[in-house]
Each structure stands twice: as C-alpha cells, then as structure tokens.
Amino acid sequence: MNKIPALSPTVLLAVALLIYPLIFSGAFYLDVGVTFLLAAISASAWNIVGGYAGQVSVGHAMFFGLGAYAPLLCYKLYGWTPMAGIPFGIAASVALAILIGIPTFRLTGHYFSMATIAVAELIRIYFGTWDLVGAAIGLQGPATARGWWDLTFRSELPYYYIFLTVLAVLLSFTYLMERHRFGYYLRAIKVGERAARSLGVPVQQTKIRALVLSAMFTSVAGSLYSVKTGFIDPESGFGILVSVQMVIIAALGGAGRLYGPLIGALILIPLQTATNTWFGGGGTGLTFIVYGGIIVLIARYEPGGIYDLWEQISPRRWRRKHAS
C-alpha cells in the first residue's frame, strides 16, 4: 500500500497563514497577525544584506522611514492616493543605499554598521525639524477612504492579506536569489571577503546590490505601515527601535535563512504584544529589556538562531527514533 506523501513545511506554513484570520477572527488577534507579517517583511528585507551577505546594518530604519513618509507626503502635497507615493519611497531608499554603500563598502570591519546608525539618526533629527513633513508632529493620511485605492479599511482583514501577499513575493524572490549565482556570491562574502575576492567574486558591487535590494523591500514595508496606520512621525519611522527589531527578529530565527525572520517574528511579536498588554504603558520600556536579553542569549548560546538549533537537534531525534 502506497504511503501518502508528507506535506512540505512550506505548504503547511502557507496554509496556516492563509487560514489564521478565519480561525482567530477577533480584532485583537487580527492586529497581532498584521503586526507579525509586517515584522516578518521588514526582517526578511534586512536579511538580504545582513543575513546572507553578513553586512550588519543597525540603521535600516532610514529606508523604512523614507518608505513610510513618501505615501503620506504625496497625499498631503497633491491629494494623491498614498499608494502613489510607494515608488517615490523606493527610489529615495535606493539612492540612499548607493550613497552609503559606495564609500563604506570600500572599508573593512564595522564601518558600514556605524555609518548606517549615524545616517539613520541624522535623518530622524532632520525630519523632526522639517516643516514640510510635519516636523515632530508627523504626517496624517486620509481620515476616511475616498475609494478602495486609499487602502483605508475599517477591518484588519484586508491589510492581513495584502501584507501576506507582499511577504510571499519577498520570500519567493529570496528563494530564487539563494539558488542564483548572486546568492552564492553573498554567502561567499559572508564567509570571507578576501577569499571571495580571490575566487573572482565582485565583492563591492555584490554588496551594493544586496543593500539596494534590501532597501527596496524595507521601503515597501515602511509604506505598508504608514498606509495602514494613516500616520507617521520621526520616531515611528526612523527610531532606533525600528532597526533593532529587524536585526533581532532575523538573528533570533536565523539570519541568512529563508524562514529565519518568520520564526523570529513568530516568537518576538506575540512576546512583545503580551508585555505591552500585561504592563500597559510600562511594557514599552520593557521591550528594550526583552531585546537586550535576546541579544545576550543569542550571542552566548546560539549565534545561528533557532533555525540552526533545530537543525542540530532534529538529526539526533531522527537517529533515536529509527534506532528504536
């Protein structure tokens, strides 16, 4: 008798994400699901340059913030649908990525990480004093929908499936990138730039391409955030916590792994939501403590994240199972 083939983890994951809002249909659970998807998109975008190429950016909020401001700025200045501003956010993020990458990628060590932190903070301070973008008050989108194109919905359900579609596109792109020559170049650079260069890998060009791709998808994540919330200010767009969250989610699940950011978001977002719910306003400060603790645990016990930990444990379980 033929055995029924087991479903692949990808299929199971896709089915689980598709039916989640049908099972957990309450407003609170839908909000958690949307927040989870947005965090997974942001961390997966960071993963392209930080995980696969090993170029750790701690200022990726600059791309997130540019993507978040562009839709609402187009609405404020011209009355356009916020969706029309998404390409402008992508273009600004790509230009900034090239501007940062060309000089810093010529250097070795942590110069790139330092540059990203500095630029993100400078942009945050500047946007906080720039009247055109609302200064410290920020920008607001349309209060009520003028049509479906404004993406202003009363329910979280449409946002959930829009975010899920973007995540699926990003993961599909990353999957193809892994198996392309470009993906092998990135992994070679992560292992050792000097060795990669000796094998003919165009190191600087590859790193800049990775940063540009990462900036594009991070900008889209920022645009989705501002379109959904209908509001953005310097702290929610360019704040250091935005960048740190991307890094920790990817590192917790497994940086440089396709599903690593999803695993990290699946753990961190419910934990963050729980602390904010249990402790009210005090939970916001507790988030920093949780992030710090996770960084220490990852650095001390499992730098490869939960994905690597599972790969180490599962062969032992498989051997014990088949030995009995």
The other form holds:
Amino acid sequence: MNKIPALSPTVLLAVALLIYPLIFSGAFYLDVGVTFLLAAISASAWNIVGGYAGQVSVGHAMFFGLGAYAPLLCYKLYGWTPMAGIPFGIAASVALAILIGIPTFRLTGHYFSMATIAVAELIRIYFGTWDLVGAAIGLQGPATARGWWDLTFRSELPYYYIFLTVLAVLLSFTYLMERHRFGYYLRAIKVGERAARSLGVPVQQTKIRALVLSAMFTSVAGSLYSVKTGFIDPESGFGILVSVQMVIIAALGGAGRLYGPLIGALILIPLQTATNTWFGGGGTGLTFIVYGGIIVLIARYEPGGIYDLWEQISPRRWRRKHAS
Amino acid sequence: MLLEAHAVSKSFGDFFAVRDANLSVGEGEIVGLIGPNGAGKSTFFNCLAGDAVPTSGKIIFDGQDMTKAPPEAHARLGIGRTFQVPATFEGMSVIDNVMVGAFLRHPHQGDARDHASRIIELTGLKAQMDLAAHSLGTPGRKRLEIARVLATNPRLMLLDESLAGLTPTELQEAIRLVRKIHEMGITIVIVEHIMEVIMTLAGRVLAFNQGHVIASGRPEDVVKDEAVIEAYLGRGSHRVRRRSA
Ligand SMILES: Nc1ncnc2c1ncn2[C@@H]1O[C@H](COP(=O)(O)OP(=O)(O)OP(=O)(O)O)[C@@H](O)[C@H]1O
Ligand SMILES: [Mg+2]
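Shown: the form predicted alone; wanted: the form predicted in complex with its partner chain:
Shown next: the complete complex, the earlier chain at its head.
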C-alpha cells in the first residue's frame, strides 16, 4: 500500500521510455530519443557530485571527452573494437578526478568550480594540438561494422536501448546511493560542511569519492557518444557547452534529485532540437541564449528546479483531491 | 582527566580572543562556562572541538594530543559539540539529520535509523521526526543539534548556549534532557548565560572575560567573585540572563 504511489511514476516512466521507439519509429524522433538519453545519462552522472554533494563542476566535459576519445583512439592505434577503450577512458577520468579533487576540495568557495573550467579548457586546447589524437580534426571510428562488437549500427534503435540500459543502471546506482551512508553524507556536506565535520563525516574523502564516481559515469557517457557517432573532436568532447549542458539540465530538473536530470533533459532536449531545426545553423548561437535564459529563470525563481516546484504544488493538489 | 586544556590561546591577528585558558574536566563532570558577550567562550569551544587550531597551548583528550586534530577526528574519539547558532542540515528531515550523526558508529542504514529513532525518542523530537529541520524554529533546532551529537555516542559533549531562547517550560524540559544525558555517563561542558541553568546543572564553573579565565570553582562561589561581578558590570551576577546572540 505504501510503496505503490512511490513506485508508479517509475514504472510509468520505464514503460514510456521502453515503448517510445515503437511509437515514434521515424529516424528524426529516434535521434531525439537517443540525444535525450545521452543528455540524461551525462546530467545524472554530474548530479552525483554537482547535485547531491553540491560541488558544482563546470568542467565535466573533461571526463566526457576522455571517455569519448578513448574508444576511437584504441580503434585508431590498434584496430580494436571501440568498446575496448571504455575502461581506459574510465581509468583516465578517475585519475584526473583524484588529481583535481585533492587540491581543490581542501579550499572552500568557488575554487572547485573554477578549477574544473580551467582544466577542461586546457585539455581541450591541448587535444587540439596533439597529433596522436588527430589534433583539431579529431578521431574517427570504423566506417562500417566488422561485426556486432564494433557497435556500429546503421539504425539508431540499438543505441537507444543500449543508452536506456546504461541510464537505468546509473539511476539504480543513484537510488541505492541515496539510501546509503554515503548519500546522507553527501547531502549533509552540501548544506553544512562545518556541522558535517563536527559529526565525524570525512568531508574531503567523501567529496573525492563523489567526484570519482561522477567522473566514471560521465566518462561512460562520453564513450557512448563517440561509439555511436563514430567521430570526436576537441569541441564536441571537451567543449564548454558539453559541461554547461550537464549543469543546466540537472539544475533545470532538480539538482540532487534522482529524477531531476531526467526531467531536465526531457524539457531541454526537445527545446534545443526545435530551435536547431527551426533556425538551422544559427541554432548554436541560440543554444547559448536558451541556456542563459534558463540560468536566469532558475536563479531568479526556483533554485530547486522543476522537481522542487512540483513538490511545492503537488501536496496541495493531493490534499485538495483527498480532502475528507 | 578526560579533557585537559593547557594554556590555550587563540588570536585573530593581534587580537587574542582566548588567552592562556586552562581547563581540566574529569569523567562524569558537568562544567559550566560563563562570561559576558565576546569573552571568548565560543572560540575556546572551537579550539576544544578541533574547529579552530589554537595559536598556542595544548589540548589533551583521554591521553591523546588533539591540539591540531581536525573536527572529524574529535567526533570519532568521542567529542561532540553543538553550535551557538544552530547548524542543522536545513533541507533534511529531523530523522535524517540525526542519522548523519548515527552513521558514525552504525555504518548500515537500518542500524543507523534504529539508533537515530531511539535518540529522537529520548530527546522528545518524535512528533517532528519527518519534518524538515528548517521548519522547527530555533529552540527545536537546538534540541535537534543535541540529538544529532548524541547519536554519535560521544563521551564528552560541548554545549554552546543550547538552552538559550527557551520559554520557562521549555527550559525545564531542556534541563531535564541535559540531566538525562549526564546520567547516561556523558561528560558535559556547557556555555550558558542563564544563571539558573549553570546553578542547577554545573558542579564547577569557569568564568571568562576578555579571553582570560578570571575565576573558577563552585558555581555559588564564582557568582560572588569580585572579578566576575566586575566583568558583568553592574548587571548583577544573578541577573545576567540575556537574549541569546
Ligand atoms: N573568526 C574570527 N575573526 C575575528 N575575530 C573573532 C572571530 N571569532 C571570534 N572573534 C572575536 O573573538 C571574541 C570572542 O568571541 P566569542 O564568540 O568566542 O565570544 P563568546 O564568549 O562566545 O560570546 P557570546 O556570549 O556573545 O557568544 C569576540 O570579540 C569576537 O568578535
Ligand atoms: Mg558564544
């Protein structure tokens, strides 16, 4: 009796996502679906450290980019299936996360946010001049599949279900995290670091663990992206828009909420697709305007995102409906 | 001695907020700290809790040198503290706040929840268990701070004006709670402006003024001390109750 109301939105959502490609089977809608899933995965990965722990990274593209380059680099250098590069991307991202976390989490204030922007930009610029990774031109994957293991499909449908599986795994992980000591510690750190420490919370170590986990999943998102598109360059891997999109999607839906990033992606991706379709090439400039507008709206009206807004409204609606 | 502070000083620039303060607390004691506003009581507490590193001096807890140890190490060893301005985790529910403390000794969620529930019952917060901390008001949040610290199973609790701003009935209840905590075998150091609290609870009192310990001893003697009366400057040693900062 108790569990059903909490469970049913999850079931509805799962069913909706599972049957979406069967209803909207056109290439365009499928592409929107895949883009949505990738955005939801990236933002949910960001959410672990940016939302739950409140350590706002504006440079998560560094992990996305490493994850994106690794598969295509493995293919280029050794002719391996791009999939083989995924663990290398994760390893590199974990190492980078620890390297950034140790010095910046010691400091308070916005040092972490600033450091992440700087590091992501440095990596982007460096990759743009590094011949091994194709410099400014970037890397390409196999043009045609040598077998299923290349994960190179002509249809978007397989990608849709692969991405959906990854999203489900990530959200299940986050769900368990929320209920574990680690999740409580993250929320405590977010609202009151000083009080958390006084209760014995190992703040520094907990933040680093959050960043490492977040980096791992972001790296996987990057790998999924490059395996699917079969192409990566410094801008699409490490560009500031990649980082900012994760922040905006999570904040729009509700940072530090399980379904926040998913809700955010559900709104932003169709909106972005629409502006890109209507305005063609000028769409990229428009993306910045849309992002800027969303930042202003969140900052001004609802810092908790749509999720909190809904929570404020829905209990009242519920009470009215169930008033005896 | 459970806690010993030797000649602890803390300065901010040229200004000494605490100067050469000595304190030793035996297991099972309740020690009161009094003194006018800005005397250095909270700063001294911060040094004892690892929240501030003393400029000089030494702090020993249960035989271990804690002078430079971080606050989380203090919590692990059994020193718990409340904040003068409540620092509850605002967006989180009362039970979740207490669970953060409970996790220190109970890593598993179920155990932590059970332990936190017991503490919530003990501290009289059961009715508010599922409310968000910010909906509690200052007295409730101070009680929640006590509960949260209690959940870490401390041996020593440092209470910084946890009983300030209560109505007379709430005050009696809070005094009973502190007694109960003391009966559990927890040693207490309490900062309080309300003399009634100090007189009824503390077995021994230290008076601070301008960073210095100006008197110490039995509460009834300290409030009669010339220097202490001087420090409170005509406000009358029995009527130094004032609104909380
Ligand atoms: N971080 C700081 N930087 C500079 N000065 C400080 C700092 N913290 C405290 N002080 C100063 O140190 C002195 C002692 O402050 P403290 O808060 O310890 O006093 P207190 O005895 O707790 O007073 P109250 O009864 O008002 O709580 C005050 O003059 C205060 O302004
Ligand atoms: Mg004080």
